[in-house]
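The form predicted on its own is given below as one chain in structure tokens.
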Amino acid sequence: MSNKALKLFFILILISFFTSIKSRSASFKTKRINILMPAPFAESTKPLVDDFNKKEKGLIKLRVTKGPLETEAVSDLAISSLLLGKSPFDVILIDVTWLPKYAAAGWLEPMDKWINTENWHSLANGARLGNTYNNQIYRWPLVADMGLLYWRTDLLEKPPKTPEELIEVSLNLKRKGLITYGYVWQGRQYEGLSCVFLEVLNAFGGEWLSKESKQINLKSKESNNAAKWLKELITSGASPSSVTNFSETESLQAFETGQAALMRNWPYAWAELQKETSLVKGKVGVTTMVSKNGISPTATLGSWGFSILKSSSNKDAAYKAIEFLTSVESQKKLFLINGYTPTKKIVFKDKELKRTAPLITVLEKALSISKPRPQTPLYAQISNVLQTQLSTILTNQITPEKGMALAHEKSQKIISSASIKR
């Protein structure tokens, strides 16, 4: 062979080596998924996050884009990307209320193809709820949340519960001189005012939107009661005026400092009661909400979960990723360091969580008798109109009969003027 033909022969093979290795690190390229999510939970998620990048060795890498910490701001920056096109995420972090209207909107893509029959059974009953859309799975929850009742166990010798046993307690308290407050809640004009009352408005034994009929019910008996009894809350004393400015912080902060005796938040409370900072340290209690029978308490279902959108161009890598982040062993740490209630089944079941942190049984059965907002798109608009009219309520504004007939109406012209559009 002459030296050209030689020459000519190795630079072939080189070609040939170098194209292969191109080829092969094609084949490899790192497969890059965003997930944007609140501030909160791209924080206490960050070491999962660390461990699945780890674990996945450069084939994918994970991202997380932290968000605002308010949950509406998360909203309105995911909204907004999706609108102007094709979005910088390949997976949301989205609250229960918003999967209706994100799956309508055509943004989400459709989580069948995963999740199978035993995947989906995996999660507690309360935990399945709030996931699907026209009998789609379109989201796989991370956390679960429920409204929940801490009471003051060096105060009573057991929790009320009945509302009207709760008033009770509270100005007994108040009359002994015992605390400031009987019971804090969240009654500012917000999003946990809507909560409060579907809570309420379920323990009398009503019902917001109607499943079948998909109508509002919000002029009915038990509405009107529900409304006089918050109302009745504040009118007795057994709750502050004040109450009509708290949110979930004030709610706390109130109950943590020792001041009242019942507070309802959600179950990041109990984490926060724990620390050395808390006056009330190894005097609390947890337990579900009052009922009007006092043996069919209810709760609302309040949960984040992980969408993957369907402009997303990795979509096999970000399930792999959601898998990693819900997994059994993902959810123990959660729990035992951030306080989140897990959802899948076998955690609730876990002997060692059982031992060292017992407030997991109290979340089993308060997830098992959760109950989630009405799932519409419409969910924003008729949950702003509920606020409003009930703030207006306890604010003396207006009478719960009248507030409530005026949230009806509001909120069933929102209803069917979506239907005629249609």
Second form
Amino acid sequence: MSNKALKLFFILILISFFTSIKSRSASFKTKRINILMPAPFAESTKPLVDDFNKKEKGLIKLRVTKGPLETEAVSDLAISSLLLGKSPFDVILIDVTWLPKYAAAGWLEPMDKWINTENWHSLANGARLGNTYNNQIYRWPLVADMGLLYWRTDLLEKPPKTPEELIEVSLNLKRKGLITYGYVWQGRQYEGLSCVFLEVLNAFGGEWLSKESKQINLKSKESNNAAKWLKELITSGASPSSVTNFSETESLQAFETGQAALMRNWPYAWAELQKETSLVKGKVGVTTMVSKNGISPTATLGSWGFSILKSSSNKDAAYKAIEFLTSVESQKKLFLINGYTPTKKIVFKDKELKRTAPLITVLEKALSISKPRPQTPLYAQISNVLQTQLSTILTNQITPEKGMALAHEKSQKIISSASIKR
Amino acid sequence: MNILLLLPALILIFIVFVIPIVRYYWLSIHASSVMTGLIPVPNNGSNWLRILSDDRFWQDLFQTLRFTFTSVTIEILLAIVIALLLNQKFQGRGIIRAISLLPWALPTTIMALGWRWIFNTPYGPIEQIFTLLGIGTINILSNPHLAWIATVIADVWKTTPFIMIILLAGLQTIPSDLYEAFKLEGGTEIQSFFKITFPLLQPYLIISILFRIAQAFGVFDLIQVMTGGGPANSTESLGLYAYINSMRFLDFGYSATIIFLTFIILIGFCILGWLLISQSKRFLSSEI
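Since we've got the form predicted on its own here, give me the form predicted together with the partner chain too.
Every component of the complex follows; first up is the chain already shown.
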């Protein structure tokens, strides 16, 4: 090596040394927060994140890692990073069904120290559900979500209220040739099917996991009736047989193109139905799910919220970011631009919102009757069992009674073998 | 001295093979799940009791066997034919040989995604062809009785070149004067295949069959991307079931039990296959 080259090399080393010192001292002041979110949320919260970073003036630097689109793929990514020890994330936006699992695994930081009673009661009733495990708060909700019944105001005078009525009006409209499909919902073997079934099960007066005994309760008259009704939707022709392969997207597609009279979907569908491309714009009403006479209807709760990881080294700053992203102002913006259902009571009472977006009243009611799916760390297993059995029932491989009995036994086995382990 | 020379290889095998398997066995007699806060707790073999009565495990084992044997059989037959063809002298042989290896060189996830779209209803080309032929929609990926065949087709497309290249290498070791002598004695081409090519190709066949059985038995990425195990769990392989148990359910004890039992079963099949093949080899060589 020549003398010149050696000097140059030496200088380069010096430069890199000083720059590393500089950047280290800068990071000492700036607290870096990294939040993992599913892709759609990362997109929609981008303006809010920019606002937050501007407001903090470099004291806290919030960065969002855009996760995959599919819910389960996000969970896989989060879990892999958590299993490897120190996760690169400080906060994860988690689904309501993951919470007991993550909390039981010991990955989440209890949030009680930041959230006082007043804070807690600022949440709407339904939005408080699904944030706690063993009486500790582990999640702060960003957006509430619950199952809704969409209906066509140009075809029906009022939406059906009972399961029988729903089949009747669907068949009537089909007979008149006004629509090709009656009622569309989520019948594919996946989590959406569990959500649909929970609403129907409640509508018939049954329950999935009994509250008191924490035992599976699927071997009952009510759950048989619920499964029978879902099957009857297909056999009677009130729903198309291809519904067994429908997720939210396919249901929305059928409803949006004017082929169906009724649809079970989440609040996001409303914003989609208001777009110019929608053939049913201005002809859609929203209400809650049907239920048997004398039984009040319910809506399956699906919501996303922020949890702080135990391994994070900037927990206070992380909570500050969460506070900002879920503030009343932020919730209003997210509702108006993206159609995200708010979680704070006061947002539902906002006069301006009530005037410009009357849907908020329906959302408030639906949220107040929403029910979470069984809150157990074993939820993924028992839901997987239920989905498989429901799919076999709906594709005519087994009778509803036998299918429900099998689902009951298999789920019970999962619960009891887990309790032996303790 | 001989053992000393073997030592580095033995240590490597110990680290990457023996330790994980022992660890899996150890985990399989413990409960290690969310219910125990991911801390392993001895549970008196209740994982093993559970797996014996877990029909999903046995159904997945059946599916894995069905997938393995169908795809390996088709692959071997196809690979023999293609290897024989590519062993002939013709113009552009080098390029054709290189091109025929392409499916093997593609990452599985990418080719699986491609096949998912090929079989897609109503947008995939297969569906379009069937509609043109007037057969109508088959919707193969959402039919519990047919979906597994779609995964076999994708697997055959991907891994036939692998067997083909091993067999082609084998074919090239057979001296051409054997064929010339056989021809002089009045033997036909077909006879020469069964009397010379096939017996001399056997060691290569055995190696590739064993490789492929072990590989196909652990199939994961292809199934995960193409069907995710559905519909109605009909395409779920043991690898996928173990994955779901650990990553989705966070039940590492049970997942380890699945992996360990799969390992034992696979070893059993490999020994059985080895015995069968060496029997037939003895039979064939005595015939010659």
